[in-house]
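What follows is one chain in structure tokens, specifically the form predicted alone.
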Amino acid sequence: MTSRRRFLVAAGLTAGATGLAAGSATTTSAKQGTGSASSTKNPAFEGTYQSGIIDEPRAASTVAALDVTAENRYELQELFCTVTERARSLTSGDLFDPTANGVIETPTDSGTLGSGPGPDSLSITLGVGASLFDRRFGLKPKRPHRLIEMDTFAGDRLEPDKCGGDLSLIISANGRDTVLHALRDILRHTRGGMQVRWKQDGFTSAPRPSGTPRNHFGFKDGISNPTTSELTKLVWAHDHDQRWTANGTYQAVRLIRMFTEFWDRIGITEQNNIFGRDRATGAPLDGNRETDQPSFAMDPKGSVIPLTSHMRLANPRTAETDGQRILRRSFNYESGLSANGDLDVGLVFVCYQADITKQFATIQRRLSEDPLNDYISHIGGGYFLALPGVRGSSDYLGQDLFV
């Protein structure tokens, strides 16, 4: 892993450096993120939280699950240092020098972005899965209490080669080439330390005509998210007996295949009733704008918004379910054709919460009666803890795992 030993020394790991000052959040709205989809400014790499969580997905994104191949605890520590070093360099827009290592036949960079990446709203988010806390590295005592293996829910058609992983890496930027360049760079510098288990590329379309972007079914996806003031309660980890997880968040990733040929044959009224929203405006069926709150209490029998509608099952908007809400950061994918010749399209569902069991998993069980299940299939994914942010130039992602 290139430069890892230099970074270990710079980080003061052999001396057990501690007491670094925490950064501050750079966003003001969970819905707004750090910038608009057309922004080119990269989110700040250092801070209390990792970038790419509060920030909404950009035009291009990739989620990759990785298996750690490091042979011991020290090599694992080096791996986290190297990922941190590369993420910091990539998001800072450092220029490339193809002769920096003195061997022009072995360039220091792929060259796909020319002499430097430039600002392209690049964010890189690293997470750890439950499988990392097995016997290999002596991390079992550090396993977050709320980090579980991914559940299998009614109707799932999970494909083993698309599930799990020791680590998750979500990269998002305005351009596909920027995302691929970042992934190639990180994999190149961590060769021998980790390898890709599965990955899914995706994209987020510009809002049409405005507001929240749409999924492949034509509906706006992710309209209702927690506000900034609700993030502490709903999103950031608060494992009081595991202080190292503070300012991290639990990440659920689900690969959802969408049967668009089947969906496109049903009428618009049925589509609206399945979602509980108007496809054109995104408004609840009892409202006029996508931001309008549905009045479920005024419609107890589901005469306007069906009791089985996706939005009503996912978020009943009761006092009992208020703490189950999640922060959605999903994006679309398109991967050619399925084995039966249909379009292989769908949603990379990504959400963040303080407790997967109480939030995402509870919602998913409630959705077992969702009519939308006839038109989708959950085929893969995993649960991870998105690590706390990097708190200074001597810090690295996952440092508290090793103290």
The other form holds:
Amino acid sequence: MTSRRRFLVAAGLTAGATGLAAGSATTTSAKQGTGSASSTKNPAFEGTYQSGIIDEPRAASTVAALDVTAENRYELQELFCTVTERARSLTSGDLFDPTANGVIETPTDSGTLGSGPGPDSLSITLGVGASLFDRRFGLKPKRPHRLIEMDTFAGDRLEPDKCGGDLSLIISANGRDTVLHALRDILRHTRGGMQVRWKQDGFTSAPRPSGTPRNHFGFKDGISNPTTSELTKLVWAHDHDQRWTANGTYQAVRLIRMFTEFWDRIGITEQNNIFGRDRATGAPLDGNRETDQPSFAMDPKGSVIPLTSHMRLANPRTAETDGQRILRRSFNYESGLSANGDLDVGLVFVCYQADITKQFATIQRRLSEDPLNDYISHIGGGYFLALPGVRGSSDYLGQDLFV
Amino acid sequence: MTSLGRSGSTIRLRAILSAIIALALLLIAWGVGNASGWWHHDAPHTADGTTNRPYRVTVNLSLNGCTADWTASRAGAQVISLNNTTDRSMDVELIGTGANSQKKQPTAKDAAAAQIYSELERLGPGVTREMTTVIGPGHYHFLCLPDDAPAVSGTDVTIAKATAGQVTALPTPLPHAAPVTEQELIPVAQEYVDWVRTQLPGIEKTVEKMHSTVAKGSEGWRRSAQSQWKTAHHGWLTLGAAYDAFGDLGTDIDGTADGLPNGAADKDFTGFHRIEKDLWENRAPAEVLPHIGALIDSFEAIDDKTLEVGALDIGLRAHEISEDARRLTLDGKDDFGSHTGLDALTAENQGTQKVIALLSEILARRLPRDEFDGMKSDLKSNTDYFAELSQEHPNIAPANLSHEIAQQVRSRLGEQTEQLARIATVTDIRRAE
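Can I have the other form now, the form predicted together with its partner chain, not the form predicted alone?
After this comes the whole thing, all chains and molecules, with the earlier chain placed first.
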């Protein structure tokens, strides 16, 4: 029982309290090492929204889905406090470990980042899945209607051990070591409260040669996203469903295997027509630059951009579909081999929206006719609600769930 | 005016503007001075036709003469920016007539021997895209294929042999072939459909036999039904039912449990694989029979519309059967208990051989002879290899083969699929001049 409850000690939470006793110690040093506004500065941990949503994925990312093993509501509360405290500490960029040469405790820090290289654009984003709102924690009345179990779409080849989860954790940073360090740290402090259900590591390519990073098919992926001023309308959850969801956002994660061997065996014209963009430049087939807006209205027959192209099906850019647009935060993955000896590579598709049913799921149904489907396979994922941000040193992720 | 609604005056203005810009660039280039005197190119003093320093040129496309301003070029690597100044979308092809190797002077122009080197499809109005290609000595022109308008040929350009010093550094001209037209492919597709039609009754008959075997339920019925299932399924796979051939009915007949909410337990999971699961999971006859009945219904529902094969699809199928074999069979994803994956690979390869045989006249005129012969003989030797393996291991899932054999199977099928991919690109339908 001692090891199982280890995370309680780390949280420093006293019975009945909803605040964090240990939190303040780390926040005072939060600014250390972030003096210059270099590109490695970690996004602010506290704020109206969680970090890692507006922030684009960095070079290395990991998504992990977790099953909560905490046994009651109080333990769950403690789990959220601990994750908050660890995320706060990790994103502070301060790796000072008082236990480094201790004799009673093993070192708290894994040491994989040395004694502290400072910030590395680290963001940690926590989400909750529909399964958390079952009987275990008395959260049923708190479940937002919009938080649903992931749909199965036509053509899906979902592997049950890569689907769902009570929680999601998306960690992103410049260095792979920074991401893994953060994950190890969080898991170590929460062993008694949650276990990883599935996880996928991935990366975001550098711009080649410029602009939006490319996916494994050689195409720039995620060119068109809502603008900052559109996020309130399209992305942030509001409080009309459940009060506590305000400033959260619904997160759809899909693990999409890409059959690159097959893809590499089709001609460039077909590749361009499938996406509706020019592979070399990323420009829509009716434009010259990746940022050019396609004029579907001027091309009703699809003689320039095929009616069945991925970009046109995904976002037809009509008045009716305008409210379906999503904030995409996907990254590439590569992990070993698939059963037939092919490379197991693909996309960790991540998107944020105010309503999954009206946005991602509607788009995904429309993509059932997407010619791209022959070259990809959806194998896992889950729907989550990325929690509202932490609004001060006494707040913790998910606090309003327990009010 | 077209449905695209761009006004002619905008296009003219655009053309004038581009002309002014082009002239300005040209004067700058001229001012900077260039050793070769090759003033058409944007970076004349560095371009030499090698892959590191390809010749770069911008060519304007119009309905009047396609590429009237493409007047000269040299052998080697080229990056040609094609600028569609018209008000409609078009495909653009680079056509060679009477081409030769890098080392010889061009022979006389031979329009009948037109070869397509490179293409850009769906070049929208006002759009500029780059065409990358490698050409040798010969005669070349662009062919503009505008939407809803007749094809227009551009100016003929003669490419001379490069100087002796240069020629060895130049890349080999791009493989090229005569464009394949829809008219050429239609009879092939028809022949394929006719062949499929002759095969279907035999398969259906075996399925009916399986039905009565299960219905009678005499001793050893399961074993007999399993054997009939294998025969019928093998027959079906030789039809090359890859990638949505036969439409939804194809999925009813031979689909896996993909996309079904309850997977293999879903009530909508039907066809050969449902019956396979029933038979190998020792389900009772009463449970199996309705599934076989449904399969017979699906076979009876096959009509001319189901069998239709598009002219474009016949070339695609040449490699898609192998792609399917790799994705589903090699992965074990279409194995619901029979462990007949090796036999499935054999049948699928036989299906591919049939498609290649039907296309052979078209392909023989477009692929180098040794390459095409090699492709066919590899295909045959792989089919034989899979057949032999399946005799030796009649009931083993590909995933359970010994490591050595599994790697051999993957290697052969992988190499074969790489070779076959070329057929799909060669037989892509292209509009004739």
